[in-house]
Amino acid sequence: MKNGSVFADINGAPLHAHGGYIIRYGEYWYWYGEDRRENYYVSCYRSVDLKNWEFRNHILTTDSVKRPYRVRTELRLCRDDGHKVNIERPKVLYCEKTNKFVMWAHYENGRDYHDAACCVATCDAPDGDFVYHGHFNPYGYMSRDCTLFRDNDGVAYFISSSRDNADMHVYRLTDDYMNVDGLVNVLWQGEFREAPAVFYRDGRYYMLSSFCTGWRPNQGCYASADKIDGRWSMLSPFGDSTTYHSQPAFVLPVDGEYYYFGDRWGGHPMSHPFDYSKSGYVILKMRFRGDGSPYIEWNNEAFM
């Protein structure tokens, strides 16, 4: 697993996990990310060390089940051109109340980025078939880039960009994850910021993002609080000037030790026109100062 390469899983074929997200369930780690070929939204791999990964499913699709639910919502995952829609940065927790994993991911019309709206699908099982359940603003708001992140007393939070990126909104779930409950914070105005990535560590919480330049790399920053829905710090600072020439996806924590997954889109970083096929990823490994703040270090190896 070199950094900034395309991983390939045990079978050697390319691994399909962009803009995604990694949970435990059981004695498997899943990973579950965009896959834009063919009829593919959302794909799912396990893995038992974090290195050798199993393909499982292509968990969400244009063929996927549509059901609706107690919110309304629009059943969409084609156009009416019969093209596909985009489905971005999908993130997956298993809710223990119902016992179903839920995934929460950015919705757009395949055409613009104007709908900026949050879409929900279920499953009985980590890599089973999902169940599409639509598409909706949350209070009205827009939404983007995001992620999910649940804290330690079982509270589900969805965090996404919003008002055309300018502002971060950090909403409660429901106890279900099945839909927001309250706009519990609104974080740095007029800043615009992407690609969240949360996480908890010695009683304080962290979020990553970046700036919004695109598919281009940038300076990635990182900000912290005492609670998630208090009052959160300035931006700062983190990693190089493009973040290793990478965007965060999601932080995951192992055994006490914190890694950062990126992905490197479009292979290299001056690579000209932009080739989603030759998307890699880059995992380092997270290290804190004394005051807490963290940063990376380049590694031509993954998780070392």
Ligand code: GAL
Second form
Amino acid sequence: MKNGSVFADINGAPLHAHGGYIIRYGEYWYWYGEDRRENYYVSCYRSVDLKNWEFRNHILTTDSVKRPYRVRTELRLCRDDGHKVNIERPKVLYCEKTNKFVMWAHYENGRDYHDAACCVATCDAPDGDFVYHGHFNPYGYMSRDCTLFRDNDGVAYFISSSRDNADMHVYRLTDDYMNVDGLVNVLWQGEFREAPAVFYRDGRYYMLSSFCTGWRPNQGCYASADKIDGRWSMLSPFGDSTTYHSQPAFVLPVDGEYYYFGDRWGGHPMSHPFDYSKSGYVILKMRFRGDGSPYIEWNNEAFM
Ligand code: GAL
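Could I have the structure of this protein in the form predicted together with the ligand, to go alongside the form predicted alone above?
Next comes the full complex, this chain leading.
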């Protein structure tokens, strides 16, 4: 797995799970992410060792079954002209209370980025066909780049860029992970942070994020807090001025180690024109200084 490249699955096919997320369930790791080919939206792969990935399913497509949820009315997964909508940065958590796998993602109409909404889908299995429950604007707010985070007590949070990306919102989710039940923090007003990725280590919560420059990479920053809904530190840089040509997707804790997963959108930094299908991955071990501040260093090999 060469950092920056499009990884291959165990059949040698390109692994399309961009802007994604990994969870552990049973003996497998499940990797979810964007797959923009054909009529797909989200694909799922699984692995026992994080290196050999088996394709499992296109878990959300234009043909996914739709089922309304009380507070959501807009269930469209295709535009009136038949064109696909945009489903970005899908994240999935397992909800112990309901035994469901719950996906949250960023929803746009496929024409522009003006809907700025989030959408929800669920499934009884980690890699089955997800049922789509529609999109909405949490409490009416704009919601673009996003992530999910499950705290140690099982409470889950949805974090997303709001107010045309100017502020980062932190929402606590209901016990069934199906809706927001509180806007518990509004962070970094006017800083235009995107691509949030949250993890917990040694009693502190960390959030990585990028600045807002579309598909082009920029200097990643981190911040930390002792409570998700508490006071977060100011933003400090990690990685180099382009975060090694990547934008954060998520951070994966594995046996006391933490791995940064980033997307290298459009492939090689010098490639023109931009080609989404060439988007690769950058996976680097997060390192921590004595004061707990995280950093990453480039390595040609993923996971090093
Ligand atoms: C990025 C964002 C991506 C995608 C892209 C579209 O800033 O992180 O998820 O939305 O913009 O230009």
